[in-house]
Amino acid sequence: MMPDLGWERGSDDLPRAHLPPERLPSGVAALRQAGFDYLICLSGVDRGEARQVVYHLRDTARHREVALYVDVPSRREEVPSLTDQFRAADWPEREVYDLFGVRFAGHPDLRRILLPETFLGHPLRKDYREDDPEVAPEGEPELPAAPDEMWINVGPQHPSTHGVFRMLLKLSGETVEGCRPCIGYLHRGFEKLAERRDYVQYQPYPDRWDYLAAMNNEHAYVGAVERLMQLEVPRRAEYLRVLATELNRVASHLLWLGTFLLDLGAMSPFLYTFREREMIMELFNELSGARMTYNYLRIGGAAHDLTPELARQIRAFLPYFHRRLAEYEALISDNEIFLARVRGVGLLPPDEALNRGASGPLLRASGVDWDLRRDRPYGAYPELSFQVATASTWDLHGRYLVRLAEMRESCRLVEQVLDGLPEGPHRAKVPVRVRPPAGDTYFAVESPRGELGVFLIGDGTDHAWRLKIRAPSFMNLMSLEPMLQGHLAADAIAILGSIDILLGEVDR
């Protein structure tokens, strides 16, 4: 039974509460005892008059969605914290902080995330000033320490780092009893930029989140601009977007298996994953124009449609793939190294990786089968047969496991895509200036890291109000902390590799 907080449909039909603020946590937790176990997203907007946070709540045993919509009517009122609710609430909750100046009650660690600590104002509010007399620059926290143990710095130097990252690690001897990640290196304002172009001006930067998912990126953005406009994208454009976006998972699959066997000292095989990534960079090239930032899924379908000479390679380059992958397991799935580097290390429990917001293979390696193409369908996919991979071991082999599943299966994908290409155009007829209607909506697609979801909000006019990146590598790199503890300092470039963040992705 849904508790009755009022519900109402929205633009996009998914079940929509206001609440004040005092009674967003009992709401959370009257839902959650009705099996809302998961924090998709949660969301700053400045109405202008007022600002909102917007949590988008699901309930993944029975594919339940729902959105609570909370008003802060003046600047200096609070709005409770639910990290005591959902783990999955910290990050982001600093985020809207940061970037709207909306305070959460009760937050244990509420500082600026994105933003460095000096910096003036909160840059997402309609009316943002630097000389903002509520603000004052903020100090990094004391790290306290035993005197039998310390802290130590990691990074923010790439690539040990995958990314500009930087990490504090508390150790006790060798053994890490504590972490901080410190992110915001590559903050680029991605969402403020959609505020300041149109619809159609704005379709190459999703390129740039995750940069070794670009076509995922597209897809995620053109799919919100698409659902917001209720627009019906044409079957064979569909495919086409299956096609693009499945080799792009094998190629961020591939690269994640080079690098983070590379973590744990292995050169050869980073060698061999290349080789066929730059296979699939060359198709990609055929296809869009482009070897890594493709601007190819464009609002309505895809810029270019498949030619017989390009389906031709794809098919030829397929029996090539698995025979490759078979030799990648083959040469590391029993190497007793390798074992002993991942067996029983970094584990993260499916309770724990649900109230954190972990999704994707990260997600499916703590054995919870959950992923977006079969559970929340989009596009092409309910037409598809694929198995969702998953786990059980909750720790690094896992996470090599399931990714290496996932890229048998979304080769697979794209030979039925081949095999059942629908005839008919590749593109939707869309005016030069979109303006979609009023309203807001959230879509989400399975990328290679995780849930890639877009919160968008329409005004009416051809620039997004607000547009709300929700990011995996951000939300995923909230459990590093937990997975971290009670291993050794070794392992700690490892674990955090199993992750596969993207640090472009993080910071936006």
The other form holds:
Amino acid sequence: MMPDLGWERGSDDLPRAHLPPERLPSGVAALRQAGFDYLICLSGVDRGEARQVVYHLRDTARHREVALYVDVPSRREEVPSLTDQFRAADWPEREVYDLFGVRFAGHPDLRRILLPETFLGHPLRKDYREDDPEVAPEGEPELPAAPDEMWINVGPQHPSTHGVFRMLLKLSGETVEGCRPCIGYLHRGFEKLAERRDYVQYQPYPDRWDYLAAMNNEHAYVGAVERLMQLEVPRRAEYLRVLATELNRVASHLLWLGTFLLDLGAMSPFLYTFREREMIMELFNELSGARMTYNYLRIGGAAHDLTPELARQIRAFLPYFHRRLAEYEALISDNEIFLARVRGVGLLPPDEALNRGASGPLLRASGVDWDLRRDRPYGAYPELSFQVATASTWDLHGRYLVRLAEMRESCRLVEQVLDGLPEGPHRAKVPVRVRPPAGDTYFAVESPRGELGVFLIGDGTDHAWRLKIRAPSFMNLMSLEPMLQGHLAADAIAILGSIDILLGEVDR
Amino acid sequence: MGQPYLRLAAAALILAAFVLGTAAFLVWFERKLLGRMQVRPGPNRVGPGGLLQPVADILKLTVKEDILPEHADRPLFRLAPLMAFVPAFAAFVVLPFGPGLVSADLNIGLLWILAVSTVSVLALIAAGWASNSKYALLGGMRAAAQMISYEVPLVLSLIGVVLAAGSLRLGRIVAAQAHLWFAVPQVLGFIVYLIAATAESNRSPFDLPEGESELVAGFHTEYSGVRFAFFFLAEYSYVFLAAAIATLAFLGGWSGPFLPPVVWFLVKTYAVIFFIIWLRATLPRIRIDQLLSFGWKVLLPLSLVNIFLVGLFRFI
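In place of the form predicted alone, the structure of the form predicted together with the partner chain is requested.
Now the complete complex, all chains and molecules, led by this one.
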């Protein structure tokens, strides 16, 4: 039963309701009662005269989604916080506060998140002026510690934080007692940029969100624009997209596998997985002309068709890769030390994972059988067969097994695409100026790191009014803190590695 | 009258050259071997096959700026690298490379090596403490816990050898293996020794004191230049030492057909070193709590069982 919140149908068929701020907590509580257990995306929007916060919620058991629109009163820009109902609201609310200046009443720790604490102004507001002074000098607050505890700074320059992630660990001996993550070192304002470029000009930017899975990012962006335009994409193009994104998933998981083992202190797998990843890079180079930032998926299809020669090369790569995968398993899977390091470490129970907004392999390794490709199907996935890998152990070992299985499934998908590639054009006829009608839509794909969503608002012009990126790494990182509790420092690094974060995407 | 001193001075010089040369060669050997195991060429630019790469590295390190961290314990910070290197060097003194090829043939040779190399744990703690850095401190604490824990099974595994040979003199231990290497009857002791020695020299999978995943570089995080070079050389000297003792105590030392004794000694030693490097290319790092419980709960009882078995067989 859906609670009656005054639902309407939007252009993309998603039930949506407008709520005044004071009715938000009770409305969300009623939705939770009705089975909505997942806060997908929390976005700030500047409507010009007033601010708005948009909540996308999901019922994972019944595959239902709704959107709630809350207008922020302009006298006092404050709405109630949802953190007591969804821990997943924690960082997104901080982000909205940081970038829009909207306060959330009841938030436990409402600080800036992407920008430094001393930043002046809120840059995603339409009235923000770029030539305003930006940053006052920065100071670091002292953190309290008991005599037998110490805070140790890890990152942003540290060999194992996979980029410019920084966390402060409170250690008692070598046991982690607390954790304070700091992000934003790689914030490049991609959401703001989308408002300053037209839809076609923005096409290469998604490559730079998550540069290890650029194809998947492109898919999220062009998918959102196409849905807003109600544009039909040729089937051949959809198949080519599956080919590109699944190969990219393999490449991304390979890099994860190598770095994760490196975090555990095994150095060789890192070099082995780079060898295979390199081959995929070369295939992409053939396909798109670039090794990392492809700009291959375009609005309405794909940039280039698949040549028979390249199809042959990809086909030849698959059995080779399966042999290599078996080698990795022989080296790693039964290793006593490996098992001792990953079993029972970094537990994330399914309820907690959902409540904290985890997605992707992290969520599936916690025993939640959820994959957007199957459960919110898009593109050519309904026509292809694949298994969704899950693990019931909730630990690092499960995350390892899930990703290994996903690489195999991705290869199967690629094989199906090569076998059943439909004839036809690889790109729809798209007007030179892409000008979707006014409206908004949320479109999400299953990226290697989880649910990568784009909440896109168009105003009828050739550039977006607002583009919100629902970055899986950003959301998954909120699960770090509970997983660390009580583990040793060495485990903390492994647990961080097991989430598979990518800072380009966390900070955007 | 001057002659014994002259002989001693000459031996010391030769030994110094050998230790430095060996450590440098081992750096190259390890990098080359790891490279081959990891489908990459390894160093190949400086000298034939990259052989002069370690020389270039050490030269570079000696001309680097000497950095002392702020608020470091200066005397201790300066002393620590020497404390790491000098014992390693001192241990080489009693090492026989062949019959009669030894600088000082002590009748307590094995004991001397074990006793002297214990000092290096102090160097690691001192380095960790003196750096005034949290990472270094954690690394130093790990080093202390690890090296003290693994010294016990290490020594106990060698007790079996001493029992069987009836002497602490390394030459006698080799002679006692004329018919059968100790590795065969004392296979248990040999395995315990290999594991404990790998841990004792802080080699992967027991390289926790410098576990770079979490501790950046552990106890030597704050060291650079020539002081870092000393830690580096000490580590490789210990690897050679560990392999040399394995050869002398378990693999029959320099004995072997056809080839000269020195060659046999080096071949066996490098075979053990190869094994230790192979471990590094294969295994992930063990965790500190697992390391300690493995040392005390598995290796220690095993080494005691080994002593018991050796005693039993001698009695029969």
